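Given next, in structure tokens, is a single chain: the form predicted on its own.
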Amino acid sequence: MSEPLDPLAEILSSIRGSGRRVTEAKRRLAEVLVATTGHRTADELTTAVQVLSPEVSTSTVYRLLDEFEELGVVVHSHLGHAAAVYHLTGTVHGHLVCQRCEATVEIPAAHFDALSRELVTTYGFMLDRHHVAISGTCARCRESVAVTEHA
């Protein structure tokens, strides 16, 4: 039984397996994605890549993110009105986004099971759980509003 590859090696293997070359820019973006926790915008990822390789342009990072998504390495999500964010493919999850403080909480995709079934049954619509974001108000912001109202 072989040992599982580390995440960086898996990404590079996916690139090679698709018949594509592993360029310096691809390697750097892969390194940044593996080192990143949470969700990052393309601009944030570009900044981190450029720390390692200043010659990598913003347009290259955007193009590589599209390529990585096509390969199933990353997924993007739209969390409210902000720019799309990216993260490594992994456990499918949804997002709760606070409209006041913009905090984002990842929640297990299982919370959307009943909704997903109903959407298919009623509308023939298949929910893409990687892109689910529900907006509302987090507990901390609700508490601050309640304190302000009672003051």
The other form holds:
2 protein chains.
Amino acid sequence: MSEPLDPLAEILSSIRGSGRRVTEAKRRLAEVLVATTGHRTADELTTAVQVLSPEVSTSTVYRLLDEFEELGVVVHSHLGHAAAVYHLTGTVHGHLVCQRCEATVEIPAAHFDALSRELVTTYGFMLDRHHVAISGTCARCRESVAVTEHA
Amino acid sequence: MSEPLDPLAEILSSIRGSGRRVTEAKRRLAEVLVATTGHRTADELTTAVQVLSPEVSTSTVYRLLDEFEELGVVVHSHLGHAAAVYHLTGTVHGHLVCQRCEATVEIPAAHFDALSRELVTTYGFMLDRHHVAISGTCARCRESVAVTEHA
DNA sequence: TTAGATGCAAAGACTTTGCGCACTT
DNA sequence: AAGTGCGCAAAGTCTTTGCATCTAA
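Next, report the structure of the form predicted together with the DNA; the form predicted on its own has already been given.
The next block holds the full complex; its first chain is the one shown before.
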């Protein structure tokens, strides 16, 4: 049975499978990605990689993230005004991004099923479940707004 | 509430109402926004404003867009990897952004009603209908992919 | 008059690219 | 051995900021 293999091994083999080389930097980045929960900016990933291999440069991380994205290993989203965030493709989910406190919450992609069907039917548009990012106001901030207004 | 006044006059009066000054640059930007359909980047808006008043600078346009956004006159979204796009608040809608061809389609915010209810109920998260941007693949690109694969 | 608004230019944040050496295969 | 991949540094976008000047009120 092809159980969910070691995700790290999967990444490396999809690199090899594409005819590219497996290098120190790629291995490190893959390790960091596998060990990571949630979203990380290219800069955060670089810092994490450099803990393991200090000589790896930012530009390499950007190049590798592009490569990994072509291979379908990672996806990135632009959640706010700031840097793009990356995460492994495995975790299919959407993002709720609070405009006030910038907190982001990951939610199951299932929430988008109905919308997805609607958009395909109406516009022929196939929503990408990896990339959904919804802006709004989170529960906590809504409370504080309410409190403020009542005060 | 009164009739939908001249939108330009509304913008200017909300500037005055906030205690700020109405200037040449603000008037021009407001004119351009009102005359504009769809989304424009800060750069496009600057170019358009400069047709009317060549001395208005990019930095001013950025500052004014911030100010207009605070006043609730415009909103901006980050549709893709590129520059943010701005449009008047009046037109409440969502965006479908194609990842292959970068085309963006505006759709009625009503599509998000169900999702919106679901997110409030489940997460206490209030979706901002002005900011919704959904990534995916548009009808045309889906066709060309299909053709390619069959060839 | 006078504090806010602007133009200009420089700085900043994030990302991409050119080049020659190193390392994977 | 051969050519991909890498580090470094510079360049490129998009956006923000400092400051002296100008102007709306």
